[in-house]
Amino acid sequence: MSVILDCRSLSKKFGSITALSDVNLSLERGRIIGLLGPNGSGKTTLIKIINGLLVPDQGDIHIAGMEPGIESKKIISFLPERTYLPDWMKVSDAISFFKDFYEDFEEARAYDMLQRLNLDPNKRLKTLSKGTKEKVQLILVMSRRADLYCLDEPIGGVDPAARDYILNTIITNYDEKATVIISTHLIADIESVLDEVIFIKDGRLVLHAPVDDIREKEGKSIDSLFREVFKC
């Protein structure tokens, strides 16, 4: 498999606060990867740099060989931690917006997922709960045929009953040549779908390894190892 994301000596500061420090990371295509760490560890900063929303102070980053910019954004599907769609929109308006904006958006997939979750496309977003808005946003993101999906806390605001469906949506709606990065603190809920994990602490990469290798070497779950490393 070819490399989809390559970071070299990536660093970012906000004033006196170091958000990322000398991060070296190479991710291949066709993987589902957990980006794990406590709040303030640098997860969202890294995701924003990947998506061209922040510029690193030092180091280099390439997505499919490209620096972050207009061309790289065409192949990245990004789910931010917070909802951003305007409340006046109907769900169907949001689908039309994505269809107009992204060439790789598949409208039929979006409506199929809405139906499976029993979500009414004629509902206005302002009438939906926070969790339902997050479901709609995830549907929009996963209806693209992207090369790289960056999902920041995709299951944080939804009820446990919907988590299994959402995770199944993620693993069944991305191309085998694509890579999915899932940033979350709900490790036990996503561990079963992960191929690799990245542990990040105080802006530094402390672990990047295949899940199976960790279980074989450490003899414990990813959730247990996380709690040990981060003293949760």
The other form holds:
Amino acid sequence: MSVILDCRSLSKKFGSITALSDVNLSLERGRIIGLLGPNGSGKTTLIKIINGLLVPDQGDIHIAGMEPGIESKKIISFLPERTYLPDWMKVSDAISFFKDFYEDFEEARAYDMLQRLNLDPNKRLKTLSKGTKEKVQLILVMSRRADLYCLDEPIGGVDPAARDYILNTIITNYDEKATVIISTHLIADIESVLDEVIFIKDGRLVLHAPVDDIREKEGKSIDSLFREVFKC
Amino acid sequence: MLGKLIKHETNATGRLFLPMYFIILVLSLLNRILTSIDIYSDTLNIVLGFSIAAYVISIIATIVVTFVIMIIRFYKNLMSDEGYLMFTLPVKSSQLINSKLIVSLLWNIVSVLVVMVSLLIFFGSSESMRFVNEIIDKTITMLKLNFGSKYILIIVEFMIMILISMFQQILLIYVSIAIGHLFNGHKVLGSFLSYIGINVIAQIIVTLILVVWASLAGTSFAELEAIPQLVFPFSIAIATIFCGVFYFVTNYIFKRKLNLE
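Let's see the other form, the form predicted together with its partner chain, since the form predicted on its own is already up.
Starting with the chain above, the whole complex follows.
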């Protein structure tokens, strides 16, 4: 299997605070991977580095063999944990924007998903609730045929019913060769779709293993293992 | 990709600028009509007064608002949450700066033109046009008298100077915002202080160079001929260097030091 993401002794500090410390990580294609850890553990820092929004202090990172840059951004589809679309845009404007800048964006899929979630493309983003905006963003991000999807807290702000639809959207919308990284602390909700998990704590990688192995060896669910590892 | 960025930048800012231009042009037409009809008794004169005041304010507002929109747009689109969208597009950070720079310059120029058209609507008559023509004629005659055949050079240099100083002003704002972004938690204050700080430093540098240069060059510096041959080219060169530094620093921060909240 080919490697989609490769990190070698990745470190990042903000002043005196260590956000990431000597992270070594290699992810293969075709997996759904949970990036799990408590608040402030370094999940978002790692995702920002992958997306070229932060430059690491030390270490190397390669996405499909490339350093973060224009070429890597073409193949990564990124959903940040905040609403990042200009609020004066209509949903349809945001779709045209994505279509203009990403060659792998499939407009028809986006409109199809909007329709299934009963979202009006002519509405301005300003008029939508936070949860609805998150749905629109997820639809845009999942309508790309990317090699690596980075979803930072994709289900945080939406109701449980929409959560199921969104997870379903994620698993049915990616290719064999693509990998999905989902960062969250709502583990129980996504456990069933994960192939692998990464536990991260105080900027350090605690565990990276296939979900089945964990269930076999430890004899417990990811959720209960998480509660054990990150016990306060 | 630069073309697409420029297209989206124009769309995003045009929705603010075009209604403003429309309002100022309508106001100038309204004032033209109000001032040309002579129906005013004492009390109605107040209406005319208000109308003219509104017009004068709107002219000043056009220039101020152009400046303010430029600042807010750069900050909001690149340094706030929208930055997550813009900086993950498959484009270079220099292309983001270029698109904003080009579109800002465009609106600066259009705003000046709109103000001129508006004045023309308000004051335009055969008499006032003759007056304007007279001033232009006088200026050119004076330039010819002082600089002989070089008067065209002066005009061209002057135009370039205006253009470069527009670039310099815009890039100064960009670099101040980019530097302010490095201040944790006090980004707006940081930008404001950077703006003042850079301005002071730039003034000191220019003054120092001028003092040294004037003392070396002696009296030739004070002669009129020095203007097209030395003073204007020197100002253009200095402004170009400042532009280059501001641009380079902004791009460096975006590439290496970006840290969106």
